[in-house]
Structures are given as structure tokens and as C-alpha cells.
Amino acid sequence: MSSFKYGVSLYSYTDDIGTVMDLDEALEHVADTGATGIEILSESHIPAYPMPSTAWIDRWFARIETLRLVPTNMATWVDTRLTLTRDMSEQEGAAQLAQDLKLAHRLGFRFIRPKFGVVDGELTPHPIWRGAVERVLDLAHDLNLIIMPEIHAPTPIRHPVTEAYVDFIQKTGTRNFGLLIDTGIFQDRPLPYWPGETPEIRKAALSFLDGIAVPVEHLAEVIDYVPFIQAKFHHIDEHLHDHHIPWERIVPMLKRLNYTGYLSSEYEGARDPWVAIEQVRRQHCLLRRLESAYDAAQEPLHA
């Protein structure tokens, strides 16, 4: 019977990293909840970033053995308006990818998810993607790394630029290219209003908000190409109801996909201090309950 992986995004604290806790506080509290992978921002959580020094990657390491702790995903940038008088080039892109590659690799990580500038608001990327990312295939490759775009809310799994990804991945072959699905896609109900936002706000230009209500069933489509999943929620109560995503049918669709991977916590709801930790742990008894539950009911069957 399959089982998943569970991890932590360190996006989860933001606000707290730097105010209320430290990075290390913040491993530990990914250890606390149980889970074994960490994902982290590039140039948030990584000092001198694309830089570290020898002392702070010795640090990293030691901290990690200690909490036994996994690195996954290495979130990174390739911001094709660098300059304000030109796009970057598919070389600059390409340059940018590999010395991220290189970085992961030196940390320990099993994937990137690079995110290009985008030209639309359903999150199009910038062409050169295509080109830069086969420009380094090679590479991560060699450093046996899988470079994965993030399927993000406006986009759903049905859109073009989902399946020019998959095209991609079909025409190359390559194993070291997938999609990072975020389970912000999945979200049915509408999010509060952030502060400053408005209703004209929202209609205008962040309808998305409201719920783009991808069916899960959509995954199927998708899934042999899919090695990590972000598990991307706003708000569960002490009752570990999920007031947004859909977990009770995500869940057992996973299971019956026979996906293994990680998922990977990534809170994005209220910063008020201390608040994404007591969150992180109520997703992760969450998702737990409900993968027991989906093998409890599969025993007999089994039996």
C-alpha cells in the first residue's frame, strides 16, 4: 500500500522567520509536526544567497542530521525583467538555472521549482523557459536533480501552459523535468479578504481568490508527471476542517493514483505571530487522518 512523504515549506513562517523565531527554530518546528522534508526560498532562507559560506553550509547540514530532516524542493527565480530595457535571454535564463542547480545539488535537494516571469495573468511564462530549461537538462541530470514548474492557481491543470509543460517533458523524455502541482488549484471556497483588498479589487484582478475549483479528478491526467505536490491551505480550525481546500477528496485521489511523493506543507493564511505553526500541525494531523482512513477502509479488501 503506498504511503506519502510529508514536508514543510519554509514559506509557511513567513513573518515569523526573522521576528519571532530564527531558521533553526524553524527546522525544528518542521521535526515537531512529524515530518521529514524542508523546502525553502532560495533567496529568502539562504544567507549571501547564490553565495552561502562554508560555516553556514556546515550549519545547514549538522542542523538537518540532527532533526533528521530531508531537503526537498529548492524554491528559485528566473526574472526574465531583470533590466528594465530588455528580457532576459534563454543563455541568461539557462545561466540562471544552472547556478541554482549547482546550489541545490551542494544542499542536498532532490528538485527545484524555478519560476519564470510571466507575460499574462493566467501565469504564461515567458517563452525562453522552454529553451533555458533544455539548455540544463543535462546537468541536472548529472546532479540528479528534477526541475519542476509550479502549476499555480489562476492556471488549472487543463490549460495550455500545463500542457505545453507536459509536451515538453513527452518530446525531450527527460526524467528531470515534472510539474509541482500546488493544491491552491483545488480551493472551492472563497479566501477573506486580505487587508487592504477590496471587492473591486478582487473582481478586477484577484477572482482567482475566490476558488478556481480544479476537480481533483484532473490529477489522473497529469499524475506520471507529477513528482512533488505543495500542499497549499489558508486556514483549518481546531475541528481540523479545512475552511478552503478540498482535502477529503484530494486525499483519497492521491491514494488511488498510487501517488508516493511529498506532500509539503505550504501555509498561506493569517501571519499573525505564532499562528502558521499551530496551523502546519493541524494539516499535517489533518492529512494524516485521512490517509489512515483511506487504508483503514482499504483492508478487507487486502485482507
Second form
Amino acid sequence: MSSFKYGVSLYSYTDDIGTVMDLDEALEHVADTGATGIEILSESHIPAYPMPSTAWIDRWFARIETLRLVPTNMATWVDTRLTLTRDMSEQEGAAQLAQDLKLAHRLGFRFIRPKFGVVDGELTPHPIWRGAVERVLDLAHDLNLIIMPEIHAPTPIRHPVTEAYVDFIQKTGTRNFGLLIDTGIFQDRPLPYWPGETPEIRKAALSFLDGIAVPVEHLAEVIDYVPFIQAKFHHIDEHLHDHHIPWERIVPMLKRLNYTGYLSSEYEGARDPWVAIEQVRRQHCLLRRLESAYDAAQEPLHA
Amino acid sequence: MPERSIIQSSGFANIGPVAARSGFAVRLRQPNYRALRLSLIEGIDITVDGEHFAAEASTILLNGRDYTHAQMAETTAIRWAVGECLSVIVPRSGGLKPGVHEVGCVLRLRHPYFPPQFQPAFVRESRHITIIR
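The block above covers the form predicted alone; next, return the form predicted together with the partner chain.
What follows is the entire complex, opening with the chain shown before.
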């Protein structure tokens, strides 16, 4: 039976990396979960980005080989609002993407996730996105990379932003552009307040943090365009109960849709030192348990 | 590695000769999860024991280079990396009295991928740190 691939984004260890653990140690924690996929953030984890030293690149390949990790996605940014007085042009956006595609290729990655600047509260990307991406599709093809914008709360699947990306794929016929689904869109219970957040702020501007609860069935409408999933989560307790993300519905749906790509852990919860290490391990235990339960339930059909 | 707090204990120091201090320095850890182009830092305000020092009057010392507030706004290719510290150099005649001070910082950061109503985003912290001499 086909199965998911498991990965971890180093975003999970935000604030720990650089204060209580270094990159090598973070990679060891990822490998110890049994995951194979390693996802990094370009500007966070590559020293001297965008031009890491050859010594660093050698070390990167040595480490992932020793730990049997496979580079998956490199998260990147297109800072459209570049200064207070001017926005990036389409050419500058394309140059940013080209630079990141080449760097991702050098480091062995298969995906990049550019985070374009947005123009409204629904996360509508800056209008240069389309022209900028068009200009680098051939390069992405040559380098065997897929460019993926992120479908992230508060933007649901049934939304003009997502539809515009799908329209782009259909019109260009490209296989080098796809949707990255962030499982935060399925969150169906409120997050605790972040430091400094008040009930008034939540109500006025951050109501999506109460959960936009996209029905998991909507995945069926876009799954053909989804090569990668960030398994966003916020807290899993000692009974392996996730307090916000309905994995018991997400996992069976992805199995029914024959998704065989990565589930790349993205822990985004309390940032007390070392908490993330244990949280990621709990998620991997939970996801593997749900996948095994689904597979076991199917077996009699094939007996 | 830096302290977990944004405001660092080490690096808090007076500037200039003992008899003619021209100001003081506060060292900060990069507070964001990704590197920040200097042009995305709209300002770093400092308070010491309630006295306010606006970002516009200070300079930033990063990797041995000084940047005025106006220079930072146009510097798009230099980044303040994760895990790296910079110093805010605050002019204040006489510097600060040696001892423990309550130091606060407010960083105004522009994240282009945040909706416009969250531009800039504010990062605030305050703690007691010690200037030795």
C-alpha cells in the first residue's frame, strides 16, 4: 500500500536554533523522529544567504548523508514591499525566484515555497507574482524544481487566491508550479492567545486564529495540484490529542485521495526552550498511528 | 550563543572616554524567525528607566558597519541574520550611570507577506541589564 513520506521543517525549532541548539543538532532531532524529509528556510538556516560558503555546502551534504535525510522544500520570500518608498518590479521578483531556485538546486532541494508580499487581509499576493513566476518556469523545469505558493489561513481552498494559482497551472500547463497546503487551514478550535494578544485584537484582526475550519473534503478539488503538505500544528498533549488540527479527518482523506507526498511537520506553538523537540515527536507518532490504522482497516478488502 | 531574550546582557556599555561619554550601546538578538533585510526594519526605539530614545536619532552597528536610520531604509541587500546580534548606538551626553537599568526595546518590522493592517509589526521587550562602567 502506498504511504506518506514524513518530514520536518526546521521552522519547528524557531527560537531554539541559535540559542539552545545549532543547525547540526536540529538535524539530529529531525533524523531521530525517523523522518526522511528535511525542510529548511533559506534566510533562516543558510549562513550568509544567499551565498553560503562552499565549506558550508560541503558540510550540509555530509550531514544529511550521515543522517539519511533528503532535502525537500526550501522556503523563500519575495519581499515585494522592498522599501517604504518602492515595490519590487516583476523583473526583480523573477530575479529573486531565480536566485532561490539555483540555491535550492545546489543544496539538493526539490521544491521552493516563495512567500510573496500580499496586498490585503485575504493574503492576495502582490500582482507581480504571475509575471515573476512565468519568467522562471523554464529555469525551474531545467533544475527539476517545483515552485509552490502556500495555501495558508486565513485563505481557504475555495477562494480567489487559490483559484488564481490553479488557473495559472491550467493555462500554462506547467508541472513546475503547485500548491503547498498548510494544514492550519483545517484548524477547527481556537488557538490560545499569542504573547501580547488580547480578546479585542483577536476579534478585530486575528479571528482566523480561532480556526477557519476548511472541510477536509475540499482537498479533493485541488489534490492533483498539491505536491507537498506542511503539517502545521500547535499543541499535542501527552495522550497524543491534537488540540487544534483534526488529524483524524485529514489523514484518512489524504489516504483516500492517494496522496503519497510529504507531511512535513511545522510546529508553531509555545516557544519555550526544547518544547518543539517533543512536540514534533508526538506529531510523528500520531500521524503514523492514524496512517497505520487506515491501512489496517483496508487490508481485508485486498485479502 | 546569544541569550534567549532579545535584549542581551553582554554588549550593554557606555561609549566614549570615561570623562566624556557620548552615549551607550544596547545589544539585541535578531527576534524574527528569518533574516531581515535592513530595509524591512523601520526602526528600533530604546527606553532606559523610562527615558525614550527614538530610532531616528540612533545608529545601528551590524558586523562592524554603522548604519543611520535613513541608510537602513534603503539597504536591501544586507540582512540581519537569525542568531546574530546588532547593537543600537544611542547618543546621550554623559552616557548612563554604571549599575542596573530597566531597558526596553520596540522594533518596528515590516513583513511584506503580512496584511497591510499589520505593517509594521511591533516586537517589544524590556528587562533589567547592567552597565558595568
